[in-house]
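A single chain comes next, written as structure tokens; it is the form predicted alone.
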Amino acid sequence: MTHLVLAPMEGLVDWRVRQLLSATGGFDLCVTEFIRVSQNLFPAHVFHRYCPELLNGGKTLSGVPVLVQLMGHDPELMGENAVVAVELGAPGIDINFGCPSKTVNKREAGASLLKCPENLYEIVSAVRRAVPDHIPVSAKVRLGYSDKEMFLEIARAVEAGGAQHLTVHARTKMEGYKPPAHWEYLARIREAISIGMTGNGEIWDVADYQKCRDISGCDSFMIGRGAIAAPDLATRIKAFDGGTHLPRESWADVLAKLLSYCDLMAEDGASENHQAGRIKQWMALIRKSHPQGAQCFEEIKRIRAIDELRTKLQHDMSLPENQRTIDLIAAE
């Protein structure tokens, strides 16, 4: 049975998105945005801000477990913060060794640590020692920093540190998110380690999933941008595995999710700028999977007032499907 994980995406996949996508179905696990550990032992409210699911037994409202992801270079401080997260109810700890952000990497965190696999070993070991044995520890890595020469050393360092699971984004830090993802390396890593492994990178649709599965041999996959672009992707992948073809969800269903996201942000006191910005970010990715998304993005990208943006989405959602098709053809 295929295991699907909703990827953490800084500045986009927050608890609201986790709630909406886990309710849509298909995902077996979620991971929080990274909590940057640099100098402090964080108080409870910081963990609750990143992972309010801790107040619900470490699960989304749909019952999907949520791992708390930590990122930093100080092994002992990482371990101490992991203990706090577990005491607050985290069902597991994930360690970020994959973030390609220039800001993060300038501060000896994220993918910069891949330059020396010993760093990974020390950090994973410290976290593993710090938390109870029954709490799983996992890590996310890339194939390397500037090249792929140490991709097996990286994976083995995480395993040797005591992690129970490894997620591999099939690109280097320097490759960022530029296609292609090198799925063939996933197969070599999977054969070289004995712990569980999740493949990640460039899974935008069911066909990509099938190809990645066939090349990598993995049975667990992390989906990030693909799940934002097509919110029902995980459900369609699970249906495909079961021998069923599910049609892509309607444009009205996609817009309904965006409006629900607005509601959740408003309930949480998010500013109008924040709400509008997040909706535009989401729509920018939806363009890759839904042809209506490109036109909609052009129409909303300069809207700043959240009420105006909501009105636009509600209007489009109320249109008959055939009218949307006519409008799309006319726009082209």
Ligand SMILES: Cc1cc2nc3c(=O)[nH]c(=O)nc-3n(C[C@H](O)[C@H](O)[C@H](O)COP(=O)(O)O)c2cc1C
Contents of the next structure:
Amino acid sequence: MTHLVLAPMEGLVDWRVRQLLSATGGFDLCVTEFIRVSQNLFPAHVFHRYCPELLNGGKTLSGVPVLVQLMGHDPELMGENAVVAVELGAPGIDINFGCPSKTVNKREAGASLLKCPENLYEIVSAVRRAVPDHIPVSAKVRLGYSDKEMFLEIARAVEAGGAQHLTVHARTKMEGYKPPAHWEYLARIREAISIGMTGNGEIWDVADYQKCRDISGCDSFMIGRGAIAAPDLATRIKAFDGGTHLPRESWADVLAKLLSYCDLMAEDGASENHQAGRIKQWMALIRKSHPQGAQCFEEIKRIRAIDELRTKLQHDMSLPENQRTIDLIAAE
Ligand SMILES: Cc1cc2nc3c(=O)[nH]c(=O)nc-3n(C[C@H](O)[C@H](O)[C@H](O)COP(=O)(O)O)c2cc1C
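For comparison with the form predicted alone, produce the structure of the form predicted together with this ligand.
First the chain shown before, then all remaining chains and molecules of the complex.
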């Protein structure tokens, strides 16, 4: 059975989104947004802020394990922080070598480390040495920095450093998030290493999944923006694998998730601005995937008061035409 991982996405996939999407089903693993390790050994509250699931045995409320992701350039400090995360209950540590952010790359972390695979080896092996043997260490890379020439060296450096698992976002740093993702490289990496591997990039629907699986030969996939755009995507992929076709969830179900997200933010004391901003950000991605999303985004994009936004979502949710599931096959 295919293994599905909800992608770490800074500023987009927080514990609340992990809770909502892992409750929807289909995901086997989550990863926190990156925790930037630059010069400190972080105290427990920092890890708890990024990963409150540590207080629940390192799992979401639906029981899906959550890896703590660290990003930094100093091998020893990365190892020391990994130890703290593990002592707090992290079921595994993931290391970020893919972040394209300018600030992060200027300080030699994230994707800039891909320029010299030796860096990857040093950091992975320091983290591996630091944490107990039974704790899995994984790394997330891209195919390279400006070109793909070193894609195999990158993967091999992670394996040689002792990681148990590698996730490959099938683009270079310079390619950012622009399509296409180069799934054919995933197949070549898979053949070159013997540790487990997860393929990532541009899976927006079941057809993309099928194509990526066929081209890459992977049996584990990480889904990022596609899972935010269609929160039930992982369940549909799993159903497809089991030989059944699951219609897309109704628009009302999508709106219900957004309203639950508001509730979780409000319980946590998030400001109205923050709540409204996050809902619009989520809707901006949903419109890529859901027929009603584009119009709804237009209708909410200027609403600032969270009560008004909620009333609008609740109203749309109650409309009978929004409560039907959408049969994608019938629609084609
Ligand atoms: C807004 C945003 C934030 C991201 N933050 C992280 C992060 O914290 N750690 C990480 O490893 N990747 C991060 N990524 C990359 C995603 O995990 C994923 O690799 C990328 O979006 C490609 O997958 P997709 O095409 O399915 O979205 C981020 C991507 C986006 C769009």
